[in-house]
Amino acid sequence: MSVKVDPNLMKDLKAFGLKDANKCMQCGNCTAVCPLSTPESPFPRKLIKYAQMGLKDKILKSPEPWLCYYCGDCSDTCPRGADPGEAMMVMRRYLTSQYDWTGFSRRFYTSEKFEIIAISIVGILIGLALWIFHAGNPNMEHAYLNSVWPAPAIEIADIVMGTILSILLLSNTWRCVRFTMGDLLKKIPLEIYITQAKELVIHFITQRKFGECTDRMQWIVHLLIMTGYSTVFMLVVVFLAGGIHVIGLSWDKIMFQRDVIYPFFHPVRLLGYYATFAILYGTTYAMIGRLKKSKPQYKNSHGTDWMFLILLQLTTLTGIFIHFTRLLDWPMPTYVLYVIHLMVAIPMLVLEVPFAKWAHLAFRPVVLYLMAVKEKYKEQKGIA
């Protein structure tokens, strides 16, 4: 079987942040210290070798970038300073761009200017739309969002946005599946895919493989950010019909806006408090770490890493401010903050989720699930 070599692969990967991989002499130390590496998946060493040899097709089919959680042990112990942990992070950025058929992801990862401009343009358009299409007689005595932007119109816009977002994310995830599975995709019986589906849920909710890394604090921070965001999403989806007021992100105003404030000990509100705390703590911890460069994974901050954290924290903070202005019944501050809130949150949803670091929340558990499917298939077939 012929092997294709891409002589420009290393140059291409450098555009995604690769710096020191050429220093690697394949000593295998990084693979030896990694608690998640196995004889079947000897990373990071294998992926760095693929990059050095220009084996693009091998990288596209490799699940290993998604098996790595970047605890930093490999970078700390590399005798050549090749920073294999960051190399694996680069591989994830590169694969995300390859899964994306629109080309947006590549532009986001290779041009900070493009990402900032794209998010700014979408934010400005959202602000203009809210200003142009607001109702004629807003309530200036009480903070009543439906008097400015009636819920039915907001709901229609939400459905359109959600549909587009789902199509983009699911189509990119399907490409991830095709690359990862290759010829096995159609050979494996549907029954195995169904029986292993629990792995998809487990890995998405718990990120349990991350818990096997030596730096358990990173797992906790990662879990807080992920579960905080997922909790908000669950509240929106599960309690859609009744409308939701969640302190912090105020996603009731993003998805199916309602002027409802639940009692303090209402389960929805308590979950909202958890989401707010989890996201604020997780993003603040990561931001401080990146500013101080306190850990290997924080020493090489990519522009998309900062954008991910900044947008998420701004969405949370503006949501908190809206919550209090509504409790205080201040109409104008509530309406102004609402516009700012959506100008930050919607660009994050429509651009960052399908094309940048948010997409990792989908790709990683999917790949881990596919690995379980492959193992089960090999077990049944008696393949070593």
The other form holds:
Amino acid sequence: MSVKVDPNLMKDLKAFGLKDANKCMQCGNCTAVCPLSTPESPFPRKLIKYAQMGLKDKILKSPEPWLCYYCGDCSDTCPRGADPGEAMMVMRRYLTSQYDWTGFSRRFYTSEKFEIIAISIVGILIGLALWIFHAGNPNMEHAYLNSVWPAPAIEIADIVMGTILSILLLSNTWRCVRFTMGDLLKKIPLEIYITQAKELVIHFITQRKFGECTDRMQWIVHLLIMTGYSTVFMLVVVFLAGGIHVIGLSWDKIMFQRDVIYPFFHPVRLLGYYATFAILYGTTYAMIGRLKKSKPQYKNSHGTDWMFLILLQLTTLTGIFIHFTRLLDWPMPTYVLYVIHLMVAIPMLVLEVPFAKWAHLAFRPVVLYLMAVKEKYKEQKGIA
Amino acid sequence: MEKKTAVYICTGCGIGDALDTEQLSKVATDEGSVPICRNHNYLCSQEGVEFIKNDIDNEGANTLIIAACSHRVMYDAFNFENCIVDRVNIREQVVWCQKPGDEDTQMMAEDYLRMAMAKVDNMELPEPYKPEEEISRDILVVGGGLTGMTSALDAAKAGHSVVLVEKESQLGGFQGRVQKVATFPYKGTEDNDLEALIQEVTQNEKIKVYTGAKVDKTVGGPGVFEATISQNGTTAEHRIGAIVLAAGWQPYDPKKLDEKLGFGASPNVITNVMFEESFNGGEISRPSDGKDVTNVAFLQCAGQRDPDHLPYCSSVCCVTALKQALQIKAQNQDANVFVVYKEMRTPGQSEDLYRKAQEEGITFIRCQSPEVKASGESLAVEAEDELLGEAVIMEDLDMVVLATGMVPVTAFGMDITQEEKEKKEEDEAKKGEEDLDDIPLDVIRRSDLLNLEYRQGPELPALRYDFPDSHFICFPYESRRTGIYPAGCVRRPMGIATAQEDAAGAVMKAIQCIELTSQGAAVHPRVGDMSFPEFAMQRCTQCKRCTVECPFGAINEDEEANPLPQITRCRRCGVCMGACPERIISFKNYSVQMIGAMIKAINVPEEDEEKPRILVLACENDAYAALDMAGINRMKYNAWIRVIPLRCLGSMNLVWIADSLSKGIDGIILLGCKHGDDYQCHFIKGSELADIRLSKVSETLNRLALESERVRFETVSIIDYDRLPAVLDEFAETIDEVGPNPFKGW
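Show the form predicted in complex with its partner chain, please, because up to now only the form predicted alone has appeared in this conversation.
Up next: the whole complex, starting with the chain shown before.
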């Protein structure tokens, strides 16, 4: 059975940021130079060929886009200026939109206008909600956030949001799993899935594959952003009221949103500082890189790339300001900044996590884990 | 001319240290009774040259033997007008490759001096050949396409009158039927501006254009060609100096293609040539119904690079397909265009056109053997994509364009060798006649282009795939007929830019030919040689060897089979001289007798001295140069050898072998050029002919009770100098084993 050539896919991929892939003449230098490409999963050339030939189904089944961390060696080496690294990035955007069953992701990626409007609407809704639902008598003498928006109430909202996001992200991830594994999904015994689960955790935390790239600076920056983000996520979402308060699990000593400020060497405060520094450093590095186009991976910036960095940095900056106004005990600025902080942070979480760039925090480790599962399965089959 | 010989021995470059030059002088003065013999320690210096000139002016010396370096160097210093000059190579081939001060080295140098004295005794000063008729300086260009017209203009600009003959009713050739062109610098497609060139040609008063015409007959040779041109039933005669053959090409017949390619299965399967011809009005549309085209596939190498069809690459089809694809894209940006290729061949800057096509979104598929599937209205192409490792299908195609290749017009018409063979088979009586079957004959087809009245056939001989090219790297623009230079697609497939360059190159060669012929000198490769072959006709036996073997068809034949040499066609290689069993052909400064005398001049020691002698007959174009190179690199080789350079190994006459052996020389080795398809012989088949002649020698040797190992043929190119000493040493060992020649001292 021969596959149908479809030149229209290339036109479609342009909306996801594909620019130069049609310059590729299939020499394979990119694949040869890539430190992560293997004979079993060769990339980027193969994916570019799929794109050129319009083989949508094959792209959908390909794990390779998630195996690439975009070090940019391929783009530097390409003799035609076909920018294979960017093509892989485009594939990740395209796959994210294909995994998403709501169709929201596709619109988010293919229209900058839609992206900005969506972010704005969510931001304004959050602003309005905070304006409307606040406690009757806010403390105007001291900067006590709990007097305006009590932590347990925020926590409930937090859990509702978390649940919706998780459902969306997990359902998309499930589609990712199904596409990538195909028929193998059910053939592989559960036991392998369980024994290989450690891979998921390892890849998530260490991103050790990224460390195999030639340019290790990118790995460090990526680790900073990821760990910073995860720390804040733990502090805010999990420890907001000192644990999951609504189900009775809480411990006052690690509560994040409380009116009395922790002493300097308190672990929560130190973790907060680390996260602030890590995110700020990482995003600033990436933003300067993108402005100066200093590295291949920073040469092409899709609208979603900028949106992601801007929202993350704004969230961090507003967080820092809140910290200072609280230290200075200025009530009104604190409350206003808090509203702005959430107006930035929540759209970022709601839109970026299941539908856009943030989604890769799930897809990438999951695909790497599935690759490990597959390998183990093949190994066992080989022995049997 | 009364000869007065003078011998000069240079003692520079280490010669004086390695040889006893006084002893060497005695060979000249005592043995040769040469009136003047002088030594000088720097003969090629201005002072040294003056030293020789002094003797020419004051002593009347006119036959100079200069024992110094190889004749391949310092030829401009030792250039003395109206003097017979011979160079004895005692530097590269004696002192630089032999043990200094050794007895054998001294003997070698002395022998070379003896050989030189014998040589000049048998030499005359050449006189340039002047034909009776006046030399014409006009150039005939056959073919009025892009190449032909460019040639005509280039020749006219250089001051030559041109006769341009085009078989069609108007100028332009294939390019005249093309709407868009893609050529240097290959940034995209451009409008075809051939009309401007046609205007320029027709308005040039130095160019006489015949359209709807052909060359009926060409007789004579360079400088003295007479071409009969017929046009509409009338004929015109022109005297011509040299000819540029730019007769072009024909597309390969698509009906012969593999059925898989679908030609004929659907009207929408066309060729690249049909694309140009049917859409040159403008709109590109579906051939079957004239509707718009949105899906088009180009299949490259249709019957090309394929041993069953055209085994070669036509070199332009990739660029043509890109151009046509871009034309479709320019008409409809949303059209889906596929190019299925074996390899994209876009050399040099034409790579930019490939890039452009990629940027325009044309899809490229690498496949060795695509298949067209046509049924009723539907048209699809299935291709095994090598880069994907899977079969892909392109459906709903409006048009498939097959890239068929270029066939030179010289490929059409019956091969005369074939004709002869058939004739011979019919005519039983002729079978018994003298057998010339062993001589390799050229492929010459009756393609009705030049209609040469040459004994060897009416058109240019073809090399591979019926292209009348020569070995282009070594001999650019040469054909195997002197004064006729093929250019453009008749020579090899090429695009516009190359064809224009080719036109200029061929015209340059034509002009050189006219210039040299008018001086009475030879053209490439013995440029400027004033000698020419003279036939002692009273002894001719009409055996036809010379007329058949001449690699350039320079010798015609009368009805009684007497050779009629056409000297302006001659390249002075001496193949005829080597071929002639009666030894009636000689040059003023190169003859059977002269070489024979040189062989006889070699001093062959008695058997008990245990100093065998080996004669090396070396082609002076490559093998002799390689021997020099070995010397320059100070490589040592056997001291028994004595080298005689030959113009071409094809000029080797078998009598020399007999002479050598009867004189007691123990072994003979022939060093010639590579022959066959990738021949390196400057005279095309000289070394091959020598090899064939030699094969007959072993019989003679056996008859004389001599071992056939004594004679050997080796092919050598100039770069083989490093293995040459080993070849010679190994041959010397063989001769040593075989033992001394029993004819010694007879």
